[in-house]
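For reference, the chain that follows is the form predicted on its own, supplied as structure tokens.
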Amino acid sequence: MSSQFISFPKDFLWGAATSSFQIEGSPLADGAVSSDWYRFTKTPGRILNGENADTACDHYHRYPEDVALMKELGLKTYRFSISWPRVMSGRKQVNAKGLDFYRRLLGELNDAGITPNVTLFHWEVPDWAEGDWENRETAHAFRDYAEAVFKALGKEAPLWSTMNEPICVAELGRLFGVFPPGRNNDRTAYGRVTHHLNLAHAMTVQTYRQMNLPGEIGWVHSLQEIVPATSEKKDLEQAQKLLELSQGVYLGVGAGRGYPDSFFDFAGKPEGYREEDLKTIAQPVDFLGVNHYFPTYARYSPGFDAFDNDRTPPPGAPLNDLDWPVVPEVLGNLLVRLWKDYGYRKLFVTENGFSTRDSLRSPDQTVHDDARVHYLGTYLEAAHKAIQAGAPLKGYYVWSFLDNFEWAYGYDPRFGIVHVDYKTQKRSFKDSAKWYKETIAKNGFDRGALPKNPSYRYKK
């Protein structure tokens, strides 16, 4: 064996991740109701070439051609999320076609022996939730719809997420327009907005342990490292800030330690917020699920942003397609220090990967995607010196599984290890796959033997 290869512990948890908005299609099936997605998907100018998810990977029909993909590569662990108006067709309504679905796919990943990890919240909150996030009683609705999920299918899992990256709820549809409903620094909105996704995912693991189920409970948020673009006072305080902002206001107040002051500083005391509401939040979970790709510069810049932040990489940084700058050891120190910072057992990074665009690419670069292995690679070795750093790292999953319908990107920007032809739904592996499989057979990768010119765009 090379002397440059690395070696995961032998419990280590392979996986990839998906979420339904973005794979399923067919979303006002069996009973299914619209979403706030649904419809911004069907507002022009709001998807890049006004593109929808109507049909996007058709893994509402495909699921079992998916899960046999899965068993093919060796995943050991899949995560997924379910979506929302999909099993509630109103606040007390359960859709049991909806359930259905999922109990099937479930069903077929047990069979497989691939360990489900399932998300119960990816963006999507159903038509029927009056003023969505920014009304307190959805939280209370949140709660409903995850016990009925739990009664339903809680032991079909043994691992399951309240919610994911809810910054990008409360930020990228409050603050920058580009998620529902589409608002530019509200900054009252994003006040309340992330004030209830917290009481909603506290609540919802209070309702997990009542309910004494036997597999455990975290929820997943998008980190960064907050870089200071200079040694300058007045970046140094910037950095502060947007720790503050991105991390404070969740993994902060989940661990008791109550809101930071730049919160109520930038979007004012949320309406309707309680002060006993923090004891609520305070909830310890089994795990956290670290989503990251890039660092965050700090610069501080009046006017550019909401955040008066200009976050542009330096010159020369390696990109992804999405201009997301590469930096593989960030993705270390940032697991060393959550689990310093706030004392997590067990750590999943959850969502780890790699844009092409299909607009920047040749159709042979996005299947031969030799940037995406070797991004994957130095990313997971990163993770590595975190293990052995002692921080409780227990799996990773690549995203994503499938190309997929990219949000406000449309399906112009792939993150797939498997190919999709959207026009056929004919999968196939990219070479990122079978590296990847290769990998989860060894339990570890040559580090030597990643490629050696990747074809990385950079900054100029």
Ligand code: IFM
The other form holds:
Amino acid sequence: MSSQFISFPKDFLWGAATSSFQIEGSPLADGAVSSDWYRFTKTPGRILNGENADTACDHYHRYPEDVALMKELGLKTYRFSISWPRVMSGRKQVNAKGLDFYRRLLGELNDAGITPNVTLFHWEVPDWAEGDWENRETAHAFRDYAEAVFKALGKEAPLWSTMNEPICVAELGRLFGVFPPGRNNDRTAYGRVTHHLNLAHAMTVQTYRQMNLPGEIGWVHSLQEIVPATSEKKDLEQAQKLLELSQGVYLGVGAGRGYPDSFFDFAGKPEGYREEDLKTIAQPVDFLGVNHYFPTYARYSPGFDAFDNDRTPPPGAPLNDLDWPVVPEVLGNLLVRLWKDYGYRKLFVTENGFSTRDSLRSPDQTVHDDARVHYLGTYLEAAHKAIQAGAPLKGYYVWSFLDNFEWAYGYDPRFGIVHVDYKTQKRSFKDSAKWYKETIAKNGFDRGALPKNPSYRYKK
Ligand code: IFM
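What I would like now is the form predicted together with the ligand, since the data block earlier showed the form predicted on its own; can you produce it?
Okay, now the whole complex, with that chain kicking things off.
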């Protein structure tokens, strides 16, 4: 084997991830109800090119074919989410047909020997949940939904996550206006939503424990490490503030440290906030899911955005086609810091991946995706360094298994290792899928064989 071969621990869980709304299509089929995201996609001006997720990858009908592709890739594990509006047609009304879809999917995965890792919330809130996450009652409704899923399917999967990237719901929906309900700089709503998501997460963990289920439960966060843009005091302080607002408000509260003062300074005390909530939220979890793509640069810039921050990457930085900077070593540092700061006994990289855009690349470059292979290889190398430093990283999920509906950007960005032709729904392996398949089979890869001049774009 080459001296540059990077070998992963035995039993390392090699996976790929997706989410319900981004791939399933058929959002109103078989008793599923309308959601905030469904309505958002129908609101003119919200989604690039006026696209929607009515068909997406048609995974709702093609899941057996998709699981067969996962098997062909050699995936050890698959991370997907359950759609709340598909499973609960009302506050107390379970939609048996919706649940049945996930029962069949879990059956296919278990038959294929692929370990399911199930997320209960990847952003669709059913319309019947009045007031959405701004209403404390939604946290209770979510717990009830989770209990219904656990009752029906709890034993079918060993890994459960309460929610994916709550920060996006709070920030992108209430401060940056690009997610439902599409509001800008509504700090009060941002504060309430953050707190209620934390409560929903914690009550769901409590329920899982009370039901004595045999698996493990954790939460999945967007952890885009914060890097001060300069060593000036104002940027160092800005970095600290952003760290508190992006990680302290979730991981810190989960660890029993309460909310940082910066949260109350920014958002005020959420209406209905009770001190005893902090005790509820401080629930030990079995693992932390780390979704990481890029570092966030902290540059204090009054009025630039809701946080007075200008995150523009430095000139010359390699970029993906969404202009996200490619800085692999940050992932290694992040994993080690999360392990040391919070004492998690198990970490997964639950998302990491590279986007190309159809509007910026040729079809050939889209499938012969050397930049994605280079990105995955160098980020995995960084993850491997973190393992060597002691971080308890047990698995890695590439985002994404399939090209899919990238929220407000529609279908222009493609994150998949498997290409989807949206006209025919034909799936085909990109070069990255072939590389990943070989990596899984060998439990590692040759660092020296990664593409030499990956087709990144660069920050001017
Ligand atoms: O597509 C999203 C996913 O839904 C959540 N994490 C980031 C991905 C890429 O933007």
